[in-house]
Structures are given as structure tokens and as C-alpha cells.
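The chain that follows stands alone, in the form predicted alone, written as C-alpha cells.
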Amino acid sequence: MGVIYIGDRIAGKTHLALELANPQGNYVKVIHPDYQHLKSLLYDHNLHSTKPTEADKSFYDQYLNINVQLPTGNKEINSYWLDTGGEIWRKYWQEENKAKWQEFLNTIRQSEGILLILPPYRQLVTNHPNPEEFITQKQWCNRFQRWVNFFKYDCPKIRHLLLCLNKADLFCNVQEESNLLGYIPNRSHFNWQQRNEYIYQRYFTPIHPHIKELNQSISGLSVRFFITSIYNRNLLELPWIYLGSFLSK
């Protein structure tokens, strides 16, 4: 069964996506499409960032055929990148156009695994010269809510829910993180769980109840926590490795 990825307008998402792509990993490859391809797709080189997606689509869908290099061996994983519009989430949107509402819940409902990219919000941003760009974290509780419930309603098959809390180089020093957590066959700093805890308790505090209310709704729920950045690649591999460490066959 394949995994999606999905995410917050303005998480970074696309960014990721592409840089997870870029053959300099160390233990995740994106087998297909291949990086120069995907670059051409979505890089503006006169913005010299990534284009940003149209607000007239519901949803964009890209194919990732990704290989995790683990001690017991190779393990390939079949992901669909969602990019969905602002839009999509809307009840009237949902309303008025419920084919493709319907496309999009068939898709996702048939995932085993959901990466979820979250933005990091206003008082945990440091190293920015405007956090005012950034949702307070009573906006981003409320907006986790809204994940929450369509997790509970619309996708009461997933299993694996992975929260990337991401552009981490703008609350925390990547590299002492990437350090602590980084992961290093049969001798890492921390074990999984360990790892889960740490990044659970630091990061995710203001989403607690909302955590309880997902494990106690969901039967069979696994919710794991991450931080992301597109400047550390061994942060930026972490989920993929779980997911390949913990995927059913």
C-alpha cells in the first residue's frame, strides 16, 4: 500500500519534496521521477525558489517511487505527493465541486501511511527577520484541529500518521538536532522511540490534547512526530526511514 503526502499551504512541502529527490541523500533515494526532471516541474530559476501552486487546481498528484537503504536491507516505498489549493479544504469548495472531492478521498483513503507537513508557527519562529509572516499558535492549534477531524471522518483506514513539523532551521540549530537524532545504522543516539519522545514533548505542546483526541478516536493509530528542514538532509530523511523501518510488507 502507498503512502500520501500531504500538507499546510506554505509549509514547504514542495521544496522537500524536490530536495528528498536530490541523489546527494545518504540512506533515502527518490528512484523515480528523477531529480532534474521534478527540478524542471517545479523550480522557478528567476525566483530561485520553488513555484508556488495555482489556487485554480484542486490538486496536483506526483508519483514518488522512493528506496530506503536499511541494515536489513533495501526497502521501496510508493508514495502520492497531494498538492492541493487552499481551496480544496473549503466546505462550499467541497460542495460544489464533490467529483472531485470524491477523486481526491478515493486517493487518499487507499494510503497506509500519511506524511502530514506542518509550518511551524509565530512564537516558535527565532530565525526569522519577520515572524509576523507566520500563523500564531492559536491558529495553528485551531487549523490542526481541522486535520484532526479529517483524519477521524475521512480517512479511517490510515494507520501510520507522520506530523513533519518543518523549516526547522527557523526555531532550532538543525545541526545540534540532526546530531541528537540523526539516524546511524546500530548506533544511533536514540532508538525510534526515543527519538518519537524527545520531538513529541519538545515541539508538539500545544497540539497534546489534540494528540489524545486522534489515539483515542483512531483504533490502531500510530502518530509519529518530526522536525524537517530542507538544509539538513539527515532531518529530512527521518520519516522516510521510519516509514520504511515500520511499513507492512
Second form
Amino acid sequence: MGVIYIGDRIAGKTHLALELANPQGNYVKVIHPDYQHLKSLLYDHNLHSTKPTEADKSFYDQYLNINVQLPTGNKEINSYWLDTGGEIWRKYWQEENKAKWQEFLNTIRQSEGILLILPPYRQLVTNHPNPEEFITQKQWCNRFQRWVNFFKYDCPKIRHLLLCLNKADLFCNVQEESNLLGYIPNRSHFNWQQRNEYIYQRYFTPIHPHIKELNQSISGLSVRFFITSIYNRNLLELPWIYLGSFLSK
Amino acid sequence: MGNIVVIGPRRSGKTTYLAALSYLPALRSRKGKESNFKIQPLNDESRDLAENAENIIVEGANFEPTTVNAGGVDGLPYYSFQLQVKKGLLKKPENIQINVRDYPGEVFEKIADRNLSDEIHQEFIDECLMNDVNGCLILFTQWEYGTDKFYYRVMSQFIKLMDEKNRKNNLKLAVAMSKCERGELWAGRIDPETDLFEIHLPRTKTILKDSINPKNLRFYALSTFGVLHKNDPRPNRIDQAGSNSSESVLREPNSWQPYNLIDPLYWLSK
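Form predicted alone already given; the form predicted together with the partner chain follows:
Everything in the complex follows now, all chains and molecules, and the chain you saw is the first one.
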């Protein structure tokens, strides 16, 4: 059980999880572990970025105790945060590490919520000096098809799949979007249906057919759409607030 | 005290119905409305459900389907409510306790498959037809071409099972068309037996009428989301694309006025 972060290499998974623990939170607070402790584990001060997740471990297993403020009050999500190294999605890694891959599959199949962190594609990126560093829309769509196949064949019982298009600061005005999408208990501008529809139509157009395929293939699956950025707290918290409504005990 | 089971196919809105039921006191007090009944959640699960109604339905999201986990039927949510009904000015209020188990739709659908025997399905049937169950609220939701045949098969088999368990003459069935806020159905809500079941599910209606004692059978129309306003009968719901088919969410939380949630339960518990 628990919530798991997955995604390709350098999609920003570790940094997202680390920033979630930042004590400057609005409605989501990581009670345990401590931000400084996590930072010492995950952040490389010389590189000014998070350390790459070690592929040989397949995933980091870290207990996360999160408090989410919902309309009816504070709720706790007791969860395991499993941060996967991007390497594990490569076929050769899976073949060379059969036991670890199986261990990972067992974990993901038992997870209540999956946050799939997606990087932006080249045509979407506007605020970056070198958009060539990002994969093209075509490659992005092809890659997503592999995710669809993974969910269909390897974990056909998943319930909550949250697609997070990360690094939103590179492709939109995060402040404007956060004003529109942000969550304020009992007086948000948008409700979940409106947020979902807005993000789905605005940022996920190239993979609409893939989403349709996913919805038709897995019964009882709820796919929801988010844009996230470590530079905007509102956007960063939204997936966890959404999960909090369903998974909090 | 009445044990009532709420059953129905997948996506017939069972959990949402129960959540709205548990949230009715908050909804009534928000609107400052007086009513001739009161409903009070009695156990932790029904209180949690009321909170979920606020965190999920009011916030424009929808419930995930109920599933059977490792605990089998005993692991399924079990809700307990106290219903207080006041009929007439001078009459004393009646207190009725209602205990409801929320079953996943797929175990209900398996009734149609006579050859299928699995432990969970068997537990479901045993519990539904136990002697201390007063009645079943059966929620149907589809009415498009072809579904009548399927519901007919399910109900024929269910009636056989009732007979085998000696419940055919003493189990009350409230058969309801749920999600009646849909434009095509809303107009038929006043006389659902004639204007909904006779028209859209004639075979299902006939097998029930032919097999069940009339005093133990009633047809209902109910709507958990209701319509926007009495002068604006547009459904208070939005359909969004989702798994298998569309998922429905509440459109205007401030106009949330469920229709006919209590009547079937009251009748079943008598």
C-alpha cells in the first residue's frame, strides 16, 4: 500500500518529493521525515541539484507521514514514498536485474496511488535557453505509449493514476496557473472536475488517444491530470491534496 | 432495527447514494430547511462517509468503485444510521435504525452467471438473504437498449436464490432507478413503475411483479445529485470521461438537492 513516484530519468521526481517536505507548505505538510534530513540524503550542494537516484537500488523506501488540510479538517496520509531510479525503465536493466524488477512490480501493484512524473516536451518549452535538451512531442507520445502498455499489462489493478507534467515553470506562467488551479479549502476557484478538465485540455492534448486507451483497458482506474513545479507550492501540493481525499485515514 | 442491503450493478451509484445520505443533515442545516425526518450517522464508517461526501462530492470529484479486499465481505464498508421520521403533526416520531453494507457492483452482476461459484459471491448471497435482513434496495442505472435483458437475467436468478433461502415471501424489495436527474428520466419520477420501469425495463419489471408478493415490492425513482432548481430541471451533474464510461460529478454544490433518498429506506424498514 502507499503512494509511489515513478517517471523517466531527470523528470524531477526526487526534487518534487524533497520540496514537498519543505516546511513552507500551505495545505500539505510532511510531518516526518524532516526536510533537512531528506535534503542531506538527496541533495548535492556542489551540483545545486538532487543526486540521481541510484539505479542499483531500484527504489528508495522511505516512510512519509503527510498532513493534508481538507474541507472537513486535517487528515493524515501514512504512506511509503518509493522513489524509483529512471534507469529501471530500461529493458536491459530489467533483464539484468530480474529479482529487483520483480520486487518493484510487487510494490507498484500494491500501491494505492501512483504519481507518474512526466517531463515537458520540446514544443511546449518556452522558458528555457536550450529547448533542444528536451525530447520532441513525437518522442514524448511514443514514450507515453510505453507507459500505457506498462499499466495495462504489468499493473492492471491500479486505482489512482496521477499524471504530473513537471517543470511547469518552463512552459507556462506558473503564477497565473496557480491562481486559477490552486486549492483553498471551501473557496477554491476551480473544483477537481474543472481543474482536471482544464489541465487535460490545455496540456495533455497530444496523448488524448492514449488516455482513452488507458481508460478503456483498466476498469475502475481514475486518471487525473496535474502540472507541477518545485517553484510553485500550490501546484506542487495539488496531487497530494487530491490523494488525501481518498487515501487519508 | 432494520438490516437493509443496498445492491446494484457497477456504477449504479451505491456509494454516492450512501454518502449523500450520511451528508443529508449537513446539507439540510446548510439550507436552513425543516424536514419531517432526521438521519444521523451512528458508526465511524458512516461518519467518515459524511466527511468524504464533503471532501469528494462537494469538491467536484467522484468516489472510487468499491472493491473486495483480502477481508472478503467482512472487510466491506458497513454503515449504520438512525432515521427519525415524523408522519403528521400530532404523531410521535418513529426511530428506525438502518444498517447497510455497501457491496461492489461486480458481485451483484455475477448473480446472472449461474455457473460461477466463488467464495465472495457466495458470502454476498448468504449475507443479502440472511433472515435478519428486512429488505434490499436495488439500484439500477442503465436503461438503454439491451440492459433490460441483462437485469432480467440477474433478477430471475436472484428470485430463485430468494426461494432457495426461503426469503421469497418475506424479503422486501425496493427497486429503484438511480441517477434520475437525467433529462430522459426526470419526468418519469412521479410514477416510476409506469413511466420508468414499464417503458425502459419492461422484462425486469414483469419478472419482479410476477414473482414477488405485491406487498413486498415497490418501484422508486431517486437521484443523489438532483436537478439545479425546481424551476430549472437541468441535471446537477457533469459527466467526464473516465474508465469504461463517463464518470459523474456534482455540478453546483450550492444547489445540491438530492431527490427521494429516504422514502425507499423508510418503506423497507417498516
